[in-house]
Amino acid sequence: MNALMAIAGQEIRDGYRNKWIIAMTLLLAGFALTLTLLGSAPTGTVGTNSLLVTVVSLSSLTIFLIPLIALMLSYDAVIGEVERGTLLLLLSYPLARWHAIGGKFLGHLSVLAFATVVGYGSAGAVLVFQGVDADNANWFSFAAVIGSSVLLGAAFLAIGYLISTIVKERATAAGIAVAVWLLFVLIYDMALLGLLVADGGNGIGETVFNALLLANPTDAYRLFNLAGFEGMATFTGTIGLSANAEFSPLSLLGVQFGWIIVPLGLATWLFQRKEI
């Protein structure tokens, strides 16, 4: 445990020294505050609760931004250390290899979580200052967006660690990370919609379609955050097609944790067998 915390602490210090923490926090806060202050301007005055609009807006922002930040943090976590020669030095200390992966992951996750909580939390602070009229359920949804955004970031951190463990060059890891971001954030939903149009609803049933949604961590995230909002299906793209899907919040949380545990577990298993 001491080894894990020591490595995690070093990653946090590196993030502070390299201004990663400050840059990410300001970036997320800037976007979150912009979306919050705009309020319902894009759709006019429709009587929609401003907190509800903020929740949906932050969910959409998270889909694009958090995975990219997480992959940028993690794509060279292993291969970068190998190329710089610092991984051999780290492994010369009395610690298991899984300590190195686990500690670095915890450090990166702490950096990402801090930036997300403070950045998105600033939007909540503005809403409180404005005296927004919202009940406890809406505030709980806002807190759920922040928490699940951290989980989404953790999933893409884990994917980044898996990429970094498999490849032999840092440049290759960077290219694969970009491809993974494009696949999950942009290409996957468009391909799924295209498949539905081409199929005409004859071969792909609701069960298969819902399973395909859960095969994408970003779609699982959107399902979790938007499942409880009536009338929001029209703003959620592919997710709107699964409005009748019976996913419980706990099952969707389980899927999100699965997207963290499986890639990180594979990365740890491969790293223990990797020649340095």
The other form holds:
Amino acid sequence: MNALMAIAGQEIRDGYRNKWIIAMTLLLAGFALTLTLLGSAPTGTVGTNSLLVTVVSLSSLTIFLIPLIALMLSYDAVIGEVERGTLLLLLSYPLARWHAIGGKFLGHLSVLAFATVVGYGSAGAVLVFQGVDADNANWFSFAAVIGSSVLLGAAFLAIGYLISTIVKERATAAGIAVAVWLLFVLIYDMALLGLLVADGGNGIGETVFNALLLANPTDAYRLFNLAGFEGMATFTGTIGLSANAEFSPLSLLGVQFGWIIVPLGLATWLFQRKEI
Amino acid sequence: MSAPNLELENTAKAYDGLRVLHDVSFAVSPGEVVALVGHNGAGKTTIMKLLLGLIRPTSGSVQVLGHDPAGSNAAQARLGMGFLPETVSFPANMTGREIMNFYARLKRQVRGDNDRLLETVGLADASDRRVKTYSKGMRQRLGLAQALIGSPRVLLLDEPTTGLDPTLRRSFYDTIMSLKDEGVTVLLASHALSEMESRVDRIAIMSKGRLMADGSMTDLRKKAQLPARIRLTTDDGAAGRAAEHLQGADIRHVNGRTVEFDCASENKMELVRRVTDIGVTIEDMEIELPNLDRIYELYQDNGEASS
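Alternate state requested, the form predicted together with the partner chain (shown: the form predicted alone):
So here's everything in the complex, that chain up top.
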């Protein structure tokens, strides 16, 4: 346990020292504030809906940015240390191998969570400053966006460790990480739409379609934030392909956790067998 | 004789069917300093990794401090071990002290000892500077300091003196000798043959994954049967006459006053006596025993021949 915390602490300190934390926080805050301020233009500055608009904007931002940031943090975690020779030294210490991956995960997750909470939180602070009612029920959605964004980040961190454990070279890991990002964030939904159009909506049953949606962590995230709440569907229009998909928020949360646990477990399992 | 601190028994290792270690057996006792020498890829680092439990042997067994280093009690064994990898690198933005604190925590040690260790390796003044400002030698010394955390009973050092200047090298070997006196087992993998030969108890020579020889310098000399090289300085003009009487020796060089020859170590006194018997005055005599470099080359050549 001590080793786990020591490694997590080391990652946090490293993130702080090499300015990663501050850069990520500023990036997320910059985008969140821009979207919030621009987003309030059509609805007027003081409106109940400006908060909802922000929630929708932030969740779209998350889908593009958070997986990218998480993969950048994690793709190097194992193979980079192998290549620099630091893993050899680390593993010569009295710790279990899962401590190494688990500690890195906790450290990177803390860094990512800090950047997300502070970055998106700044948008929330601006909204409060603009006079959005403090007990507006949509604050719950706002908090849910932040929380589930951290979960999405955790899923892509786990995927990144899996990539980093499998490859034999650092450059390969970087390539795969980019491919994974392109696939899950850009290509997947287009391919799914294309499939539906080509199919005319007949061949693919609803069950298959729903399963395909859950097979992408960013879609699970999207469903959770955009369709999971009453009133949200009206805003999201076509984004909510999911309008007819029937998932409870709890099951979507379960899927998000699955996207963390399975890759992380697999990465740990493979790492334990890896010959350094 | 106490039980060895580390032991390999008929250990072999193959990666994807490619054998990198053939049937190696050797053991190191407490208080013994052993040098592991061999060309790049001879299997030195593989042995270190096996001892650390980072890889498992394909066959045979490995024991460190009475435990299987890749088994369930591995952490127990590693608590008593210190390791310096061949290429040591640290997070560039941490200070020396922070790095020591991190590793001390992993080894479940108190931080207080770190100051003394940083002092030992001569980094006390630089301990609050970031590692990226360190020279290569300073990083190497930081690597050595982390290996000494928690007073290990087994030290595995891969190329420990690279990047150290002669003064630091000497203080490095002083540190090793005082650890030896405390009963620490030290395994050094190195190419710096000449500096090790007078300082280690035993030398293990590896070639192409095989252990070619293992013994003290005297044992190795005896076993290698390499000739001693002798240079005699005689009175004027007598060198040629002396050379004629050195049957059985391999004359390398003669001029007016000196004769240089190779002969089996045990014959050297007999040959010198023969020269004095014919009335040649010997003014000076230099004997050069085969050093580790020559012995090492012999085994490398044998390694070539046998493969």
